[in-house]
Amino acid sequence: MATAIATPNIAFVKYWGNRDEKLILPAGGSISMTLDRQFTTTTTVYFPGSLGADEIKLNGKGVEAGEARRIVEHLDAMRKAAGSKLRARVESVNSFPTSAGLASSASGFAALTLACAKALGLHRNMSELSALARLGSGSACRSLFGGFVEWEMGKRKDGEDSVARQIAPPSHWPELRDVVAIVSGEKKHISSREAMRRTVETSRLFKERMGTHGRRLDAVREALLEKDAGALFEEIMTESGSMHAVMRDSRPPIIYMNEVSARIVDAVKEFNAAGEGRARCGYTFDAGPNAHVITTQRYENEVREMLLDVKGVKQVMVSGVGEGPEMSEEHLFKI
């Protein structure tokens, strides 16, 4: 039995969009800041020995047919790594609404992955655990490191070179802030595998996003490793935009994020236009209705009272840089 506490990540420049569906391997890589223990992810997985199927619960319910399959692949694949055929108990417990936008999958997934890696033996470095994370959850790739981390899309065909590394730790720029505006609860429409999936095949935008993909990889890495908050706001929201163009491009169309989006974006363009000449904050949005607004401590009292004056916005979280997952000696469950 082994438990793992994981939390999600909010990426910069954004995974969307697989060169091969089966391994998980990215179009183009990433870029990602680990959120704190504001938003966790707490699995516990028990490898008894009896049992004929895995047992799975989330937040304390059973879980629906296609994410017990996705969940069950992945404890195939943890166990074929470590060259077991145990069935496993596995119960997870998300702090934050699930299949939101939120993330909950890559810190579901990875810590599915460290407690499985535990709980069988099997002894990998945190990158050979990231390439195994990556099958469950694209994203969980980046949630086995805090700080701010570099998902590699590699050139093999195998991906063992599609790895997730970390770029600068937590102590580097502590003053950053993710302030998140919660718009809505619930769970997504599309699943992200089955968008990502739709805008591949039938966006015309595509391609010219991915043509742009890896300079705005570079920018976005200088302006973390120099620190340049206007840089890096400027940048993040025109990534964020041609990630939501290439959806709206998709036939038929995917559609995340709603009016109170909207109403937030003014909001942060309005914020930056009060400012000193640079940009003070920038949003970002995933696959969902909800906003990062990605600020420095200078600014994130501001911010949040900026995003609480926001029709629609229903709750307002803020989350420093987070220090990654750690193994957790209390379980979710008694033997």
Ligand code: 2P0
Given for the second form:
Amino acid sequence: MATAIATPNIAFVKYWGNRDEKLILPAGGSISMTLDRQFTTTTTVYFPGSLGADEIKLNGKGVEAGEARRIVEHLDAMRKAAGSKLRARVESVNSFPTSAGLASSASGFAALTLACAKALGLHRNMSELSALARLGSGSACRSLFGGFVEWEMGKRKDGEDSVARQIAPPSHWPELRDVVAIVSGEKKHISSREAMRRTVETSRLFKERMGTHGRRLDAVREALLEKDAGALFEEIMTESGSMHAVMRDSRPPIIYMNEVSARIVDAVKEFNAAGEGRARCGYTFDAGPNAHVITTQRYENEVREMLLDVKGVKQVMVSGVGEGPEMSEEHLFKI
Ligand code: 2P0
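Mind pulling up the form predicted in complex with the named molecule next to the form predicted on its own we just looked at?
Starting with the chain above, the whole complex follows.
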């Protein structure tokens, strides 16, 4: 039995599209910041040796068939790696809305991977574990590390070099903040996986995006390493726009942002225009309408107030740079 606690991450350079969907090998690299313990997934896994099938509970309830299949497939991948046939009892709780663009699958599959590895006695280093987490949900591989993380696309066909690594620890830039504006807690209408497939298959703009993706990765990595806030905020806004553009360019179009998201884009523009010529914050949107406004401690309160003033914003939460996952001795159920 083992329990792991993991936190989501927010992508500054986005993962959107696979070159191999089965092995979750991305069409390009991505860079993220791991969030702090404001947002957590805690997962307990137990392999009792007496179960005929896996038993899964999420936030105290059973899971629907599609979700269950995805979790069982991941348990199968972990069992295969450990040479085990034992069925599992899994319980998981999120401290934030599931499936609303807050990347609950990133923290979810990161916690599940770590708890399974420990419960099955699977000894792998964090890089190898990130390749396993990737099979559950691409962005989960980045949640295995704290601070600032890059998921390298890799070149190998078997995907063993498509792993995440920390590019800078949280202490590198502890003043950075993700001010999250919750616009909706509803489940998204189309899963990221399906939406990515549609983009790769139907968007012409996608090819254009991937042609400049390497340069975007270099620019964001450099802005992070040099702690150049103004450059970072400009880059992430352009990058978010690029991802949502290829989504819209897909047939039929995929639209995750809504009118509240659009109002947030305007509010950020106005807020930055009032500065001294340098962006003081920058937005980024994932596969949902919620906004992540990245800023520094200096502007945290002003950004929070600016977002609370936007009509339709339900809640604002602030996350610092997270330390990454940890194992816990406090299990979610007793045996
Ligand atoms: C990322 N996203 O780099 C990109 C950017 C969303 C937009 O990886 O596993 O919806 O399909 O349920 O949590 C998608 O995240 O993933 C994703 P799945 P989720 O973070």
